[in-house]
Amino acid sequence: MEKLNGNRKLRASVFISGRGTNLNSIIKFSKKKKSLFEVILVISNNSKAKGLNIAKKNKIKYLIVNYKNKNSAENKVLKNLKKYRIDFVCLAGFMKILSKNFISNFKGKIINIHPSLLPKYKGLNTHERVIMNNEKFSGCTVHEVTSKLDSGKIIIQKKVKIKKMETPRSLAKKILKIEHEIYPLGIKKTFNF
């Protein structure tokens, strides 16, 4: 991984599939005066992702990639990451699992945010499972991406208390708010800014 040379900012790509609320918080953070990175490229597997409007509004290049053929999709993405000299990737609600091949071929760091306190509740439907198991707390985790789903090194976590009448929807909303706080902090911690 290249270190910061003089004034060169790290170049980030954010992968999205939906609303792009974490993308928005990452962009906001990148525009702060002392930020040491910038978002150069947004990648989405969904042409209708609302997050693409956030990229347009911020004049950030974006690429829509059809994942019907995962291999060629990933090759196209890797080519673009190289073309734009991307140093690190943030997965922000990207609903595709990256292959071992993709992870080993990308020469930077890949980080993700997951809506549970990993290592608990990897994968999907986390809020439903947390409530079903009568957990007292849940939260979110920024972690490094490895070829094992939601199993990379934990960078930062934040927890929230689960109320008695909590629903998966109310919990998701509560956790999303803290995702927006900790994803930028996770980036900061990853690169020691």
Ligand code: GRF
Second form
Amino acid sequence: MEKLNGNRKLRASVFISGRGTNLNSIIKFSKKKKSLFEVILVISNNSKAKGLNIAKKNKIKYLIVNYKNKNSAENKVLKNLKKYRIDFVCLAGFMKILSKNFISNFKGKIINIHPSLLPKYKGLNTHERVIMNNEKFSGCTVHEVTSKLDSGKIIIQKKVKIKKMETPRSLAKKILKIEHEIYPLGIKKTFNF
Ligand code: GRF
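Which structure goes with the form predicted in complex with the named molecule, now that we have seen the form predicted on its own?
Every component of the complex follows; first up is the chain already shown.
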């Protein structure tokens, strides 16, 4: 991953589709005294995403993009990333798959968080599948985004133990908590500050 930090603060965009709790943890981290990045723009494909309230509360610009036509949606997003001079993108519960063309326009500058210990359990319903398979551990992973779903280079991972009576819901809750810890660390590690 390309090192981006010079003498200025890096400019980040976070893409969401829903709750935005990871967005919140990224914003919180970016507001720490010594942070070297700021969240400039939030992108959502969903006008009802709760995470938009987090952007509003923090006075961060947000853009709702209709994905009915993916090509024009992505062009609109790319135009805005350029307009706001965005250095890197964090996907945080963004439910759309980015096209190869989109990724190549921001090569090495897009990261994602996934609620499993990748390369295991790519895709959706991870917690249900983890429990069905009687796994002893699960966790979450921050990784680079490539055109293959949940397959880019692993940046940071954290494990949790699965209890006997664990349910997908309790596991999701437990993992979400560590997601909030490792996403900011993943950003820090990726962009080397
Ligand atoms: C998280 O579990 C994340 O790992 C996955 O989508 C969920 C987003 O949650 N990619 P939130 O919107 O950040 O609360």
